[in-house]
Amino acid sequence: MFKHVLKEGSASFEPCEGIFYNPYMRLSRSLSVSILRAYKHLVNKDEPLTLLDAFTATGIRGLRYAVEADYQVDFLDFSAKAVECASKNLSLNSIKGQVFDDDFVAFSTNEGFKSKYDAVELDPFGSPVPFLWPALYMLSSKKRAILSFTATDGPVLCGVQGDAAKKYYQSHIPHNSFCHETGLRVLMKKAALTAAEFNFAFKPLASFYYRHQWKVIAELEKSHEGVMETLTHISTAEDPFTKKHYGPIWTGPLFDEEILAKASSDDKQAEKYLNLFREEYSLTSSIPYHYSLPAIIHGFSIKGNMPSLSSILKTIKEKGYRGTKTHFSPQALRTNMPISDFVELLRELSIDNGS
């Protein structure tokens, strides 16, 4: 029955011919598992949480949520072949769960499922925007819920296709050296405003970028006061290089500190990223951008040998500022040091290092 079984995390699965499976998103799935597992332990340790994997394909993401995070998962796809594949993979893992053959938007209007799920997972091709409202409608009877979604429309979220950004996200997105963070914050802004239509406060548990994919996992809570607080985290921002304004974007934190403290993973790469998230958490709400060292070195014609990132961060802190690494790039950092001072610091360090 099973021709080519693979292992990812604690789940076994068969990719199935003709069904999309991206092995490079293993890390994203491992991080998502760790965040959802931490959430369940903190919020609902003993009670079952139900989740709909709405674009399931092989079912691997939902399988891992069931096997590793102890969620009760149902699976949905509009492809009959994907439904067959996911069903086989449920059987392979001895998981109980329904597999639906349907279009998600149509499925979301079925009143019989409106109060069934505590969480909805959206992993479509391209933008999740057309599916945010249907997902939130499905969750709207809950006092508290989880919305987890990905985006892969890079040219739009990185500002290359400006008209599309305005049309789908209602934001002006510059194409700059920190566009991956800007794109993430625009995506979060769009989801937060859509959630507000259902009187849901929007609280990010973890939001990150990895290999052309933006990922957001957020807690939703019915609360007028919470929605008003959510709206304070949405505004335009200033590009530190051009001084031009862009957005609106989400200017609040990208992570939840308590969730990060609880989250862990057997995947060494995922654990490395969790540590990066913990490191940069404190600066993600006050500084909605990061500095790319190659971009600054090129843009300001800085000559000489550049010191290590750790040396730069040490000097930043010695000067009384805060600074951290960032998961967005191994050649970038986050700091509250003004750009003019930071450029001067790099000039000084490059001269000292080159002498």
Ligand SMILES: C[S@@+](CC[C@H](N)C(=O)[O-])C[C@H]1O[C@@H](n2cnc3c(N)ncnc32)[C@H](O)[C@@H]1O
Given for the second form:
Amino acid sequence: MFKHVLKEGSASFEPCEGIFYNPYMRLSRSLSVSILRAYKHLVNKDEPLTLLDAFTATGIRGLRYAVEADYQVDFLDFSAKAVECASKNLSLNSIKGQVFDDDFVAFSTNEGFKSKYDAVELDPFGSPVPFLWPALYMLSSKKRAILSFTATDGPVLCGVQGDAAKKYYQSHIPHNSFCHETGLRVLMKKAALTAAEFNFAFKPLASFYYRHQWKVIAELEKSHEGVMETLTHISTAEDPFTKKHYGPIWTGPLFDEEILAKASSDDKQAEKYLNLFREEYSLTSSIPYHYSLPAIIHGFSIKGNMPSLSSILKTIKEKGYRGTKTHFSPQALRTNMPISDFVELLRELSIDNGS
Ligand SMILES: C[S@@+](CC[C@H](N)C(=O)[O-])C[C@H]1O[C@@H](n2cnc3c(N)ncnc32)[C@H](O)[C@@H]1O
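Switch over from the form predicted alone to the form predicted in complex with the named molecule, please.
Below is the whole assembly, all chains and molecules, this chain first.
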């Protein structure tokens, strides 16, 4: 019955022919598992939490949430072949759960499922924007819920297609060296505003970028005061290089500190990212961008050898500023040091390093 069984995390699955499966997204799935597991431990240790994996393909995401984070998962895809594949994969892991063959938007209007799920997972091709409202509608009778979504519309969220960004996200996104962060924050802004339409406050548990994919996992809470607080985190921002305004974006934190403290993973790469998130967290609500070293060295014609990230961070701190690594790039950092001072510092350290 099973031809070619693979393992990802603790789940076994068959990557059926013609059904989407991207092995490079293992890290995103491992991180999502660790965040959802930490959430369950913090809010709801013993009660089951129900989740709809609404764009399931092979079922691998939902299977991992069920096997590794103990969620009660149902699965959905509008491809009959994907439904067949996911159903096989459920039985391979002895998971109980329904697998629906439907269009997610049509499914979301089915009153029978309106209050069934505590969490909805959106992993479509391209942008999740058309699916945010239906997902929030499905969750709208809950006091608390989880909305987890993915975006892969890179040219739009990274500012290459400015008009499309205005149309789909109602934001101005410049194409620059930190556009992956701007893209993430524009995506979060869009989701937070859509959540506000349902009187849901929006609290990111973890939001990150990895290999052309943006991922956001947010807790929603029905609360007028919470929504008003959410709205204080939405505004335009100033590009530190051009001094021009862009956005509007989400200017709040990218992570939740308590969730990060609780999160862990058996996946070594995911654990490395969780450590980066923990370091980066403290500056994500005050500095909504990062400095890319190669871009600055090139843009400001800095000569010499590029100093190590740790030596730059050490000097930044010695000069009284704050600084952290960032998960967006191993060659970038987040700091409150003004760009002019940072360029000077990089010039000095590069010359020292080159001599
Ligand atoms: C990017 S893949 C999902 C990948 C999967 N979650 C994983 O981790 O490997 C997107 C899937 O969504 C399905 N899909 C796209 N639009 C849909 C819709 N409107 N309703 C239901 N399924 C949809 C596609 O058939 C495809 O299997």
